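One chain is shown next in structure tokens, namely the form predicted on its own.
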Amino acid sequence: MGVPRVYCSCEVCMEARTGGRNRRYRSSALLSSSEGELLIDCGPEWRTQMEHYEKRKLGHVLITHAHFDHIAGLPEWADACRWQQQSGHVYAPADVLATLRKMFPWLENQLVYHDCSSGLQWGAWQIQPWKVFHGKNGYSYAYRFDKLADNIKLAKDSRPYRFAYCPDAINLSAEQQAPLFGLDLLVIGTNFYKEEADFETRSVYDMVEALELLAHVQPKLTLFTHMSHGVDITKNYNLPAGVNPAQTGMQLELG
């Protein structure tokens, strides 16, 4: 729901209302490269996020799953494409695209859908989706990004950059964890530091559980995203080195 929640007067939501560090939009990320820009998920704050970065056009969006907080910006983006007389391009596995067609049957007037079930090459990046358990909500998709080696010979002790984006997952099986090994960066969703709700009612890791996962897959750097008002980033959670909560508008250089 983002932070602050409209109905809530908790300490975190009140701090967020004063323009504090806890103000958070629905989770999204923008991959920028020499080949262009690829937005990962297009939530209800899409327009606000575009204004924040003073961007007027967007050509390409990669979708993890068809839940409101990840796709609600698509109609507004499609309308912007209509006014700009251009087509937008949406990349997602076939089942996600099928759900989008049911929810928003008019979007393909302006948006071109691309089935990336078998993977996608985006400039220097090879992108591979895989299904991950989303608790009571069924499943979503995570994406692994492997930078392709270019014509420049790599140093003996170096290799292409690797990262994964996994905002909505919990209780991953060994098979679902496999793409998380060997990463330079993992972006993973954690709704709370420690969530007290019954496990059967939940759909996203908390930080305590995610830290157990990290100890197993051992990425070099981790960012926690998809955080509810159950996380106060002004507090010290004593996270290990290389593990940090994401903040609105933060930027990283990959490589």
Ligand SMILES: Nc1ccn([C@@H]2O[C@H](COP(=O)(O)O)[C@@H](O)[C@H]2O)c(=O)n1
Given for the second form:
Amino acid sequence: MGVPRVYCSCEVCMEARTGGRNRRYRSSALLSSSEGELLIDCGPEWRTQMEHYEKRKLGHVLITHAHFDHIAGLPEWADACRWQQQSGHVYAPADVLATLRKMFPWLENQLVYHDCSSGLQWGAWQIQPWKVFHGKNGYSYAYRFDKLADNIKLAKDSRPYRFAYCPDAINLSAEQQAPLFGLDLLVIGTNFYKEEADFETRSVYDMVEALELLAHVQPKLTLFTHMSHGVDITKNYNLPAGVNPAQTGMQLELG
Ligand SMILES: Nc1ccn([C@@H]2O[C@H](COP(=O)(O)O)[C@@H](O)[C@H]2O)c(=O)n1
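Return one more block: the form predicted together with the ligand, after the form predicted on its own shown previously.
Following is the full complex, with the preceding chain placed first.
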């Protein structure tokens, strides 16, 4: 979630406006591999971030679900593709693509849609979507990324890298938790440290609930993303070792 929230003058939003440590964009990640770059979600800050990183081109975007904060950058990207006389490629399960068609009927002039319901191979990565409960907002998708074994012999007892990206979920069922086992890295959304609102009104884990999930699925490393003004990054939440809030622009070597 973006911080500061325009309507809000809470301490976290005011710190974001002045000090800036709590200034956050909508969640998104860029996966670089031998196949090229794959952006995961394309929210309203897409252009700001492209400018910030001095990137002029983008070819491929993977979408978790068709909510404003994950797709609002698509029309601007499509426009850039038009001026660069290239096609952009969008990967998402069929129902997400159908919603995009209704929301932005003109985008397929420039973007090619690929249904990845049954998975997608991206360079060394096998990518698999699965449906996750998104509380009052219905459902979203999360993605699991399994690095394919290459010719380099792995050290004894080691195995190829695995991570999952799950920005918008809450109260996952046992079946929905299954792909979260055995991960090297889990990127999971937590709007608040502790959200006091009624459960029926909520849509994303808070950190307290996510920590219970982590104790169960035990990823080696966890990054919290999708943090709204319910998280004050200047505070010490005493998170366990291997659990950290994500930061804008952070980079990780995956395997
Ligand atoms: N049907 C919906 C519901 C929400 N959004 C956007 O998702 C963001 C988070 O919403 P919450 O309801 O969880 O606070 C926010 O940007 C909403 O505008 C949406 O696009 N479609």
